[in-house]
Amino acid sequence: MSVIQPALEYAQNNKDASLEDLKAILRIASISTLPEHEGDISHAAEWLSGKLQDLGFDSVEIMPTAKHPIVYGEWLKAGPDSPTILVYGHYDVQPVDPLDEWESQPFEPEIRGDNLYARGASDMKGQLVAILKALEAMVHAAHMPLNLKFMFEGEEEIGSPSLPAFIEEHKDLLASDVCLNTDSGILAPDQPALTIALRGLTYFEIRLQGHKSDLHSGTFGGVIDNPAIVLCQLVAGMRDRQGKILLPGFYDDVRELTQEERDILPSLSDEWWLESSGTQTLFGEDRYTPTERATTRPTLDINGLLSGFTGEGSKTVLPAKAMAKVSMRLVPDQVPERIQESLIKYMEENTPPTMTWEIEDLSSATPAIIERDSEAVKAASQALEIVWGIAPVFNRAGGTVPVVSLIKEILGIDSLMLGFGLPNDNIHGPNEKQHLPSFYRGIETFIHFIEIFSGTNKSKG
């Protein structure tokens, strides 16, 4: 008998268990946005270093931060020889807006077919509890060969402000060989995927200033410039009608794909780009098929314009300012500081001298990556194999994930993406599903993953 068999029937034997462990927590409303909800951010940090504490997990403590805690816990039994994995997750969720558009009550799960249907169900409290669930497995059989640390925060989506902070306090707490972060996906639920890349992200927002105060179109039109026009021209500019992107040495620093990474990429067909987005033609780089220029291309978008009078009926003002919000996808090896230089640099070149502008950074994340010959990504590759049958594909994601190079700049670890939503879990909207098949065999992958990756990685840690 294999040894991890004893911990593979536990989580057969157990999957209605495992099911209200997840509709339990569903049913805590924790939106991190919304400050009336502080009270469910606190009601499931409790509950997950209950959890912890229930499994016989160590130093469990729920850490205070300037906003939400952070659930840390520990499992050091498997000695110094043995590697350190640190567990990502966030308990926190979106809000549940358009209310009227959910089909059942967003806090109260409802199964539908195969899917149970909740406000946090896939993104990410189904695979939280995946991962609980098989270590509890693995406790239950008296199994567990390697060490665990877990950090799981309440801020995720609002951007994690108070996460690097604690990081860097809490360095030598945290010190890991590589970061399991369950916030992830697969394809299908008959293809299972790894993610091996994230793309990163730098927002702006770009401010115009004319003339003192909106003034009279008839009166000044023609004679003062116009805020928003200068906008929309300036914008337009940026890139042009195939998607490349104009600012001076936007691409200077782009890590080409190799042959070889081009046909190991997924690619889904036209249909499904048009379909999932209902729109009716595609748009983007000549050179690079829809999934390269959505997952391994670099982009800029506008995300928000505002200028004038945008109230019912008309009104003919001249506006004083216009703002635009500014946002652009960065793919290894890009560096955000640098990508600002070429923002602020077009700015320079390009503004007329009518107007004065200011450039505010919101926020940033470097591109990662994990090589796919790591030791953690054979592990995961294998352990997909065992439970799906089948090999999975090595995925590039076109979001942003933070954390992922917030904990490679400040612990110097690799984090692997190893978690079991789907492209159409309307994670964020309203109908959120977590599929419940890809659900079970989650927690029997997370099992396989743990006793692969500790064999392979013995006197590593």
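And the form predicted in complex with another copy of the chain, for comparison with the form predicted on its own?
Here we give the lone chain, stripped of any partners or molecules.
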């Protein structure tokens, strides 16, 4: 009998209790962006710290930040020769509107078929309860072969404003070998996956001003320049028709994919991309497949444009100002600061003397790559294969999870993205759900992962 067999059996025999715990935390409306849910936020934090205490964690604390508290807990009983995993998660959820599109109440979990419907069921209370239930099973089976530190924040859905300072301030407390980020998912119920790369982001607002206030286009058209047109000229010069970005030196730091890296990407067809996006025609650099373009290539997008008169009908105004929101998704080894320099250089070289301009840096995150042959990825891969019966695909995400690069930068450790949400879980939307078979498999996968990872990491500590 394998050493984790009792833990797996315990998990198997306690599915109902796991489901009840999931329902319990889903009933707490911990919406981080709405002040009227302040009490629910506290309630969720207390529920989690109570669970960690029940598990016998040595030190459990609800630690205040400038906004919502972070639940911290540690289990260091495996001793200094065993590896330590920092488990990251968040207990806050998105608002629920439009409420009338929900088939059941968002904070009254309801099972329909294989799914449990509630706000936060997939993002990410389902994942939080899965890891807690895996630990409970191992503690109950008296087999917990490594050390754990928990960091559960309550601000992820509002951009984690307090997290950077918290990690910086508690570097020593949080020191670990790897971060297990459970805010993640797989590709389909029968297709386990591991996310091994995330794109970075750098987001700017560009503002042009040509003259003091709006002018009459009849009186001054032809004599006074137009900020809306200049903005369009500048934007047009940033990206060509094939999607190639024209900012000076933009690709200098891009690490080209190896053939092996290209080969292991999941093969998503053009049809898959068309259907998922609701479009008729794909776009982009034809040297790369759509999946490669969406996950491994940097991009430049205009997220918003505003100038002059935008109401109904005609108003012959020569606008004084024009604004564009410009964001770029970055890939290894691009650095937001160098991209910002490139954008400023571009603006300096191309903005005509009729305009003054400014750039506001609105947000940025470095791209993250998780070494596919790291012990954590190998252990997770094995664990997934044991539970699902097939090997996971190695997925690269087009989006950005800033906490991953934050933890890499401040704590110097990699993250492993291991969670069990599904692409069709409607996270952030109405009728969010958790696929229950994936939830139960998730608990088992966490047990296997911890066991395998502890074995391959005995020398660390």
